[in-house]
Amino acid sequence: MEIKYTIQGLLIYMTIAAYLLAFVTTLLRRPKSGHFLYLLGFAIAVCSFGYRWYHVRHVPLQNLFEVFLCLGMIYPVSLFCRRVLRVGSDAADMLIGAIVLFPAGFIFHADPQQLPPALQSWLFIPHVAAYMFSYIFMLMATFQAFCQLAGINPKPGENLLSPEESTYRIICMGFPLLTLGLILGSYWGKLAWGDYWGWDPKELWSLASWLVFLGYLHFRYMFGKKHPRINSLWAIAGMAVIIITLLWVNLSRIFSGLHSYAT
């Protein structure tokens, strides 16, 4: 546990506080106040990300501290899911925003690092950004899957999709981004290391997460809504593999590879 007594740390803690207040306020059935606090938290998160960008002199997507800092800017994805996909999980999204910022605020160090030569490529931003967006979508889908398993449904009159349908809709948005991240990473590997595939642990687990969600889409296409609990469990398993890809592969000494700079 590491508390950051810096401007960067203050911005992160202010964002977490705003998200948690928004979550509590929404639960107390004051949605307008909750939405204002949620938007305020997002504005602070953008300032925090911009401050980090200015501080390190490159797009802050290099290590796990910067990745979780980026994931904290969840508001646009949340708004898209509600307005376009008709998925209602504002309170959950506020809590997710606070949770994904916790590692940046209390676990990973914020010491600035120079961008290694392997990351000095035009593919750096689109490759990592595609994965970040896909991870947020899949995390939201996982929450909907838990709601389906718990029997939690939208209130009548809200014009929102059921949790099972919501899980599917969100994964349909996240899976193409997951695919794009995998393709861009493969092409980047060809440019940087001379081959499209190097059997690196991070590459293998990224492929594993893609295959799990591909299996989910195939299973749901074949059997539709006949097995909603299996659909939900499959989506949750996919998120578990993403967590392994993002955290365990980077932090465990078991999986040493070309992506060790991500720690």
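Rigid core here is just the name for the largest C-alpha set that superposes within 1.5 Å across the two forms. Treat the numbers as computed from the prediction; the structure is a model and nothing was measured. Positions refer to the first chain, counted from 1. First, how it differs from the form predicted in complex with the partner chain.
In this overlay on the rigid core, G105 has a C-alpha that sits 2 Å or more away from its partner position between the two forms. Relative to the superposed rigid core, K32 undergoes a CA displacement of at least 2 Å between the two forms.
The Cα shift for P60 between the two forms, taken after rigid core superposition, is 2 angstroms or larger.
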Second form
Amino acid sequence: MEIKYTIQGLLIYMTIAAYLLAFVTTLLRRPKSGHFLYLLGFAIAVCSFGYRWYHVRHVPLQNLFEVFLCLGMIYPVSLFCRRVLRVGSDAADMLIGAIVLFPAGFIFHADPQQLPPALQSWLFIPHVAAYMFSYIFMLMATFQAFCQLAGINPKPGENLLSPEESTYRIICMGFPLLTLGLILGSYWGKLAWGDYWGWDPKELWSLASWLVFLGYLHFRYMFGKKHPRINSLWAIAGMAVIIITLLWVNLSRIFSGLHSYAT
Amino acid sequence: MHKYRRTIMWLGLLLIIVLTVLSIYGAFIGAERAEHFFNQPPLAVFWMALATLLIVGIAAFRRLVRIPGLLLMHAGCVLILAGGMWGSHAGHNLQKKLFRIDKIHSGRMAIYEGSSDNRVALDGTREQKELPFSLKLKDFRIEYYQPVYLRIQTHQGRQWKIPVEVGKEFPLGDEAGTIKIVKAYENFKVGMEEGKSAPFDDPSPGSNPALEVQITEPNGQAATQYVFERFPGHSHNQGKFSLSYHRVISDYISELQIVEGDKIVAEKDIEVNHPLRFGGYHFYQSSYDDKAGQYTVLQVVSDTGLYVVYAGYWMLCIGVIWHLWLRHIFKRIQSKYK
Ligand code: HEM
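Mind giving me the form predicted in complex with the partner chain, seeing as the form predicted alone was just shown?
To see the whole picture, the full complex is given below, headed by that same chain.
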């Protein structure tokens, strides 16, 4: 945990604050002000990313700090979900925006890093980016799953799908990205370490999270909307395994493995 | 759904759940034990069952054949499983029994600079085996991120980070004076010259990187110090500064040649993330002689089954993306222009 007393840090904290304010304002039933704050947060996030770009003089997607910084510009993804997928939950998206910026603001170092040899590969960015985007979709799906369990439905005039259908649709969006992340990681492992599968804890957790969503897709194919609660629990379980994959293995150092440098 | 189709589907779901649980179990026991665990005979049965069920599923559900995305995904998974099993340790042993293909599964080889070798120490045993060709190491080198920096710190906590440029003088402010790097050594040694000890850069094998630094105080008094990369803190300083010299490795490179008989048939500089492929094997930069930089250690891995797995990867990726994304996008575009 570190607080960044820099312009970069300030921009990140301002974005987080704007997203959180937007979240609270939306919950207090002021959707217009909430949306304005969300847009404001997005604008600061873009400045923050641009500032980083100017500062390091290359596309800032070299390390996890920069990837999370990029993910902080979540607004277009929410817009896409709402307009194209007809899945919406503005308040949740704002909170997710703040959550993904948290690691950039407080966990990862912002020093421009010199990458160790194994990380110098064209696969680094696509592998990490595919995973991060899939995680955002899965987070949104999990939120919808919770809405389903809590019986929260969109208002009739909003032209949005029910939470159960929303969960399914967003998982269908995120699953190919999850698959891509896993396969790119495996291909990279082959180039860097000589094996496409090393049975390393991080790999096994990521396989487990992929399998949980695979199970979800098959279960939903078998039963459709007959057991909406089980469908939702399945999605939530997937997210739980993703969180373990992402945080537990990296941060707890309980398992030491090949991926431990990724912290 | 027909009863037997439903059974297949349930079995598929069951195997997916079992594999999830096994993966989580594997994550708890660490990579080495997990590798052993997943390669045991009972697990081989599990892998076979999963692959068989996928094939049975493809045969039983017409939609899995008719819908291209679904076919690609499920058949892709069959290929991944088949390629993985064929390329495993057990797969290699089986090929030896059935087809007398005697290939090394994986191992390591150490090669000295200027010499060639074909002996591979097999992983997990004490055995050695020979490759049908030799590898010659022309040169092994380590590259560092440039510029390399010398860090200077006063006891009051002031810090400087100056690039290592021999001969250039850097001001450290009015109170501290100036600093100059006089010489950079790769292999610092001390010899005797005219009855006095004198440092020199030893060209013979060995590595002891060091910097000779001259600090000139504001009053004009100059002092020489040596800073060693391998012995941080071991610099003869007069108490005012502490100096440190640390280079960040950017790459390990082995310049290799493949020799068959006495002909050179291939040549490649391998580095991390850029292996050499030859004769059914992949060669990776794995380790090196960290004392003198005289030999390199390569990891040797058989490529049996690998391209089957890669084909499966492509099919799985294209299948999932087609079935869950592109199909819908095309449908939307079509309905727009109808
Ligand atoms: C183990 C045996 C398996 C069986 C018997 C099986 C069977 C099926 C069946 C019958 C469907 C429904 C197709 C339809 O929409 O009509 C399906 C869907 C699907 N399967 Fe499998 N499958 C198995 C394993 C796998 C594996 C290992 C993968 C890995 C990629 C996979 C990926 C998928 C996906 C992504 C769908 C699409 C789900 C959807 O459209 O909602 N399946 N599977």
